[in-house]
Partner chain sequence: MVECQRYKHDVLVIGAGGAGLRAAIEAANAGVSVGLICKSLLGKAHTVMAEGGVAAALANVDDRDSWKVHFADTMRGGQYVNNWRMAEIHAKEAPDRVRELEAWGAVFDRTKDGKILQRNFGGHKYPRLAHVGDRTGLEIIRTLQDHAIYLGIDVHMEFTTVSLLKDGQRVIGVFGYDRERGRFKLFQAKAVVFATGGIGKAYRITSNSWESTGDGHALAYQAGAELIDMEFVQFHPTGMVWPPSVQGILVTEGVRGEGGILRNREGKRFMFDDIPDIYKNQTADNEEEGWRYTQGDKNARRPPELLTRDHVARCIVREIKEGRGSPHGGVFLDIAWIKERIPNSAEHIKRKLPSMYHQFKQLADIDITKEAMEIGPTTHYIMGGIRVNADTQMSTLPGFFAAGECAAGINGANRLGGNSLSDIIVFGKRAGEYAAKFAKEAGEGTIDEKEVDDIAKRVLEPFDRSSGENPFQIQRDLQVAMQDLVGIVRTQKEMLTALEKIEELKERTKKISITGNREYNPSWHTTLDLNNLLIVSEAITRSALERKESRGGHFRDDYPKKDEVFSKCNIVSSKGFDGKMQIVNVPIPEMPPELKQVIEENK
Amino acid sequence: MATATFRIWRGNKEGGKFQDYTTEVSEGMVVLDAVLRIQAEKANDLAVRWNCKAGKCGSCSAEINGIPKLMCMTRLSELSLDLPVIIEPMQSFPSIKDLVTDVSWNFEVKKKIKKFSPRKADASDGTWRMAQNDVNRVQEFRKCIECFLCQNVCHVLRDHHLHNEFIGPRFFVYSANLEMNPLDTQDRLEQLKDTQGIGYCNITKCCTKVCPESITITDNAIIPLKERVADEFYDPLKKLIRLFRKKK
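Please supply the coordinates for the chain just given, on its own, in the form predicted on its own.
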């Protein structure tokens, strides 16, 4: 059986350092397997968050050799084991301990987004009718597992720390899922413009690149939302109409 070295960040919000651990690895192992083996055999106090080990719960997000990934979906065969595999926590959120970060900010953000509010049912049996194209359009947004890798890699949160002004790509996806649903009656455009910071996104597509569910975050969610905001608030004709209405 081969061995490999894993350079794991150990510490908390007060600070920390990387520590090397060498452990046995075998064919088919993923990074999470190695981390749990190290935890069991060499570092019982190593903090790591995980649950399903199937890429569906989003719990084991981390940075592996500098790239945001799910540890349970990153096979060791994809990595070069000649050098230590560097594992560290997500950088956009406060450290709790070792590989575990405090992502509670995301859940507070979600509470502030206007919830789904359907229009009155349009069928005698109390149900609704909508075109299949409309169903298909929002379907991919529902695949999100809230791993927050997209939030972690977004430079507005990671580098500029604008958590009070910007909700991040995960919640633009959530908002798009609601805004693009023809049954919904809420208007979230002013919220997106004024308090949720969609204007800060410069569509680098870094969030799309790291999504483990392959959601086309930038092209299918963020850009259409930016277009809707621009049409509503920056279209010259609409601005003129609003000005005329105010004067009346």
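Positions refer to the first chain, counted from 1. Only the largest set of C-alpha atoms that superpose within 1.5 Å between the two forms is called the rigid core. Predicted model only: the values in this text are computed from it and were never measured. Compared with the form predicted in complex with the partner chain:
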Second form
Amino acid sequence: MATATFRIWRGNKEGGKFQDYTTEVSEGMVVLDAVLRIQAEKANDLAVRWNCKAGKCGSCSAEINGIPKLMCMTRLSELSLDLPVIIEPMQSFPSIKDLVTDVSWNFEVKKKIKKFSPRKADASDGTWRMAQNDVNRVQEFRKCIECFLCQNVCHVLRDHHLHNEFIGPRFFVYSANLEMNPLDTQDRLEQLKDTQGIGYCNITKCCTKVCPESITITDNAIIPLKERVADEFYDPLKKLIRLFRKKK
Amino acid sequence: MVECQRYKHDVLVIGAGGAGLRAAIEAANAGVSVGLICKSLLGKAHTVMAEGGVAAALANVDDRDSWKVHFADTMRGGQYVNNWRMAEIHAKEAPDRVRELEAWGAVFDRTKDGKILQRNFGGHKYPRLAHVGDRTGLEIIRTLQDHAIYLGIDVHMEFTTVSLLKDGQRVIGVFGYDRERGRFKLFQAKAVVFATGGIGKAYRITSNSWESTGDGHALAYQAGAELIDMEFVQFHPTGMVWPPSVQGILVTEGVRGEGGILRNREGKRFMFDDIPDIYKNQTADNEEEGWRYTQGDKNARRPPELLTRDHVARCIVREIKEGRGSPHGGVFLDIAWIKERIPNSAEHIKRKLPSMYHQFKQLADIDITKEAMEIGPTTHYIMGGIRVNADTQMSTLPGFFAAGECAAGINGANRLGGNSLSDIIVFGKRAGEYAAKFAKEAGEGTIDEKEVDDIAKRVLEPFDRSSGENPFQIQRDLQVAMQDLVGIVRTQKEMLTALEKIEELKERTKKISITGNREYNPSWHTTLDLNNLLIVSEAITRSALERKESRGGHFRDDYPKKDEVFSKCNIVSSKGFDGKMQIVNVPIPEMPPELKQVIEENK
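The form predicted in complex with the partner chain is what I want next, because the block you gave corresponds to the form predicted on its own; please supply it.
In what comes next, the whole complex appears, and the chain from above leads the way.
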């Protein structure tokens, strides 16, 4: 049977190093299969986070030959096996151990976004009416599996570490999903502008490129939110009207 | 005394899939303090894997639907050994629970008049499954998660629960460790809710993730709670079979709901050959009628591909065994054929079944809009679990509740697709409600510190051995044994062999040695999970030996027919005073006449 070598980062927040493991590979295998085989046969304590192994839970995010991907959806046939396959944890989050990172910041960020607040029900039985056409866009955003690969690749977080001023692509998608939900009555634009740093995004679209769910993050979520913020706070005509209103 | 961090909550929920989240929300709304323990990260639990939809008689697509038809369908699907009271509550309350999700932000697919759309599914008489493409589980877990995070619930992620703690018979907390650092933690609570999911990892071919190791079943059993119906394991008819590394990954029943058909290698649609008598009235007898049903014709009956999962799985096994299987040991599931019937079929399929399209394209190089898929049965769900009171979800131990897959009763011998997403929100809510009520009325119990010390010692034992067995290998050996000996088709001889194997594996488990330290160490986790899997496997096997008939998910080659005697009882497994597993038949309570009439009216 054919074999391949995997160069896996082993360590924790104090530091670590790459270690090579050679294991058998077979048709149809994905990177996660190789990692789990190495774990079962050669390195029982190799830490890796995974659940569904079908691209639905977003747990096994990592960087494979430098590219952020889900390990469960990356087939070995896409990679050159002549050289060792390099597998590292996501680089924008603190290390816990081996391939596992501390993504808890994301859970804290979400709590600060104003929650969904629906309008009064349309029908007497407490239900609403919405056309499919009006929810298609929101449904795109709701495909998100929270793998945080978009957060990992965004330079505002990865290189500039603005975690306190910027919520990252995942939470712009989350905000857009709420803002564009036909039932929602909440206004999140001021938050997006003042404390969530939507202005920092300079639409390099790295997040869109790595999204395993193919959500058009930049074009469909971030840019429309930027436009709404600009409309609300930077439109000169609106500013003028507001000024006069205040005087009265 | 062992060093551990201590926490106190009124209600402690173990498990953060749909049932656990729904329970936590309900308890928090009742004004008690709530702790929520996740085995993985929040939002990653197995609920995300549910695809096809959530069953609720909203009657948005077909106004003939009602709770009565849903109840009758659930009982028929479960072959009448269900807890009828649970099936009744479930059918009555599911619509409200689904509508509530919309109020919390879920965005279901819509009908033309703007209501929640519903689709056809196996065993459901009318289109009943509210859905979002084929990612309904993700929608539900995310909605519950995003609702729960604003309610002041304390969430503890990546935590392994190793034991329930009791004061007398009453459950008063749990002990375990956080996986990140391996530190012990003790949670004291006035009421504990288990929503720990399933047992799929007892089998080699499964749609379940590494988490599904029957922790809740086994810990409840160890603490003295009763398990019921453990012989009823659901083998979903359609899992991927090729390539080998994806074997078992689920292919949603929604494919068949949208018109997908099953064919053998000769190209024959074999499901028409074997339609059980109790479904003859409701099943199409020709291809044309079946197609019309999937396209919403209210006068057509459903195609045989949408018979219950137990039956479809057995028909597939028969085709394979008799040499009519596909090249990689499955059969063909074909949705591409609908191009003969509708224009733009490729777009239609991609819109209705986006994850399936994606999954096959990416993992198997198959374009499902052009070619047939190869599929075969995969271990999917356990109908059996912790025995609970239908109304309160309290187990046989005071202060200890269970909901979702780890609880039992609603599904009887076979679960209908879509009934688990509704089960988790209906009974998750009830478990949270009654756990909060219990907590408000109960005092604090007293922790037995010596017991805690003993548990901690036992948990750390494998670190003391410098060489020994590999836990991953033992888990593999158990999965192979269960797959081969207690799988879809069972016999007494093979199951007795399985029991011997389980005993051998228990001995080997005592010799496991663990490399590395306590921090995020998968070999340690696997070792502890293995103890749970062994208990669950034994319960499945012993219960299956006891039920000397074939019913629902339980099929015995040596007793291939249904037996009237077993139609009136459930099989209970519990831990005897001698520490050995005891198996007892308990009679099913008589169904009240009004429910009997509902079943009669819907025959």
